[in-house]
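What follows is a single chain, given as structure tokens, in the form predicted on its own.
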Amino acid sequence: MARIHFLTSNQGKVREAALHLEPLGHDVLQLHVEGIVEPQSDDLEAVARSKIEQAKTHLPSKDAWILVEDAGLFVRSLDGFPGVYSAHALNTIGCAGLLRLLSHLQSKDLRVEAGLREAEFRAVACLRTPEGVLVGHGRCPGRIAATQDGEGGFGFDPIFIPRDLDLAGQPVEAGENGEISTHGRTFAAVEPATKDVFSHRARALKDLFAQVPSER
């Protein structure tokens, strides 16, 4: 298969692409570059995009594959916000302070708290390699919990609570129970195997992997 730069700072979104690709045969090695100007856009492909083409001239070959995945949170009471602006916010209030901004939305029917608290992880992964750019898309429905919970994680894992999965992988309706489930413990609090098979990188990474041809 194929050695895999993955242009990021974050060793967990490292550990996270390695727990999906080493089993396809796939070698993830960390590329850090310092520089990289994230571009003033509201869509996280064109994100994404800019970035490989910052980062291509300092890959050890010009085939070299380089992947990079952006991600937001989009938190559906604030018109989408932080969004491709996660990580800023989560560098300027943090998670304390987004459980700030929606320190009003709280019920004792946790059907309608999922609903008020309504929010979804997005991400884009997009890799280039000697024929061009692959994109693939995921995203995590859940919600934003009324208070901080787990110590693993990164960014605001310690205050998102995926929805449960049916047998099939897919988010149920919010509020719903499913099969699969965290039993209401945010992405901090699960081990990185049970957050994998809720993740949003992960699904982005699985669409993106699915484009490969095989022979590769």
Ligand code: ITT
The other form holds:
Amino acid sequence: MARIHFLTSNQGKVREAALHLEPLGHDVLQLHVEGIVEPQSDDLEAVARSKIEQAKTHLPSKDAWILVEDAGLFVRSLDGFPGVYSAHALNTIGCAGLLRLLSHLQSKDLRVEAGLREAEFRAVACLRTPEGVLVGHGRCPGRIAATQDGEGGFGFDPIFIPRDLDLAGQPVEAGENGEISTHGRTFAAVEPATKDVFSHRARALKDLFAQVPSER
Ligand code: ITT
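Having seen the form predicted on its own, please provide the structure of the form predicted together with this ligand.
The complete assembly is shown below, putting the previous chain first.
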């Protein structure tokens, strides 16, 4: 259907977008542009919209489709930190540092502990076509693992366990069991196709591409 130029420095994001969009008939190519400035904002959508505006002077062709996607990990007991500062937090304290920040949150009751470690990934995907800009949102509630687990994925994947889903694909309440589950494994410990079933990125892309007129 369309060739999509994904403006990102993160190859993990490109792999996941391709896994999600190629079965829908789209080609996904990574687009590198030097000098894109990420504005200081506590709003993921504002960041994504700013990046897509900056990209418009670097289009590979005048009718190119450009995708930008901004994500963050929001930890409830840290009042949403690292949130929009996730890239900086990953590059500084990393997964180990985030686990240390939560190390005092312990309970013998697994359900209580799951609640104390609640977190969610959020993503905003923005697509610029010659007709205008479309925006999609996705979230993935879950919890921060007690220890790092798995070698796959990227970023905070080794410490994030998504909440189970019901048969309709909706997240169940924290601590509840659903029909679809990673069985307590993190995103880094499951196959990419399994992450796609749960992930904020897949959900933002689904929301976004549902708005693309089907004749395109
Ligand atoms: P671009 O802005 O160039 O696209 P980035 O890696 O900075 O790449 P984000 O700003 O969207 O991407 O992500 C903020 C941080 O959150 C970054 O450190 C990512 O590694 C991490 N992150 C985003 N999505 C993630 C995911 O699905 N799993 C694990 N970590 C993720």
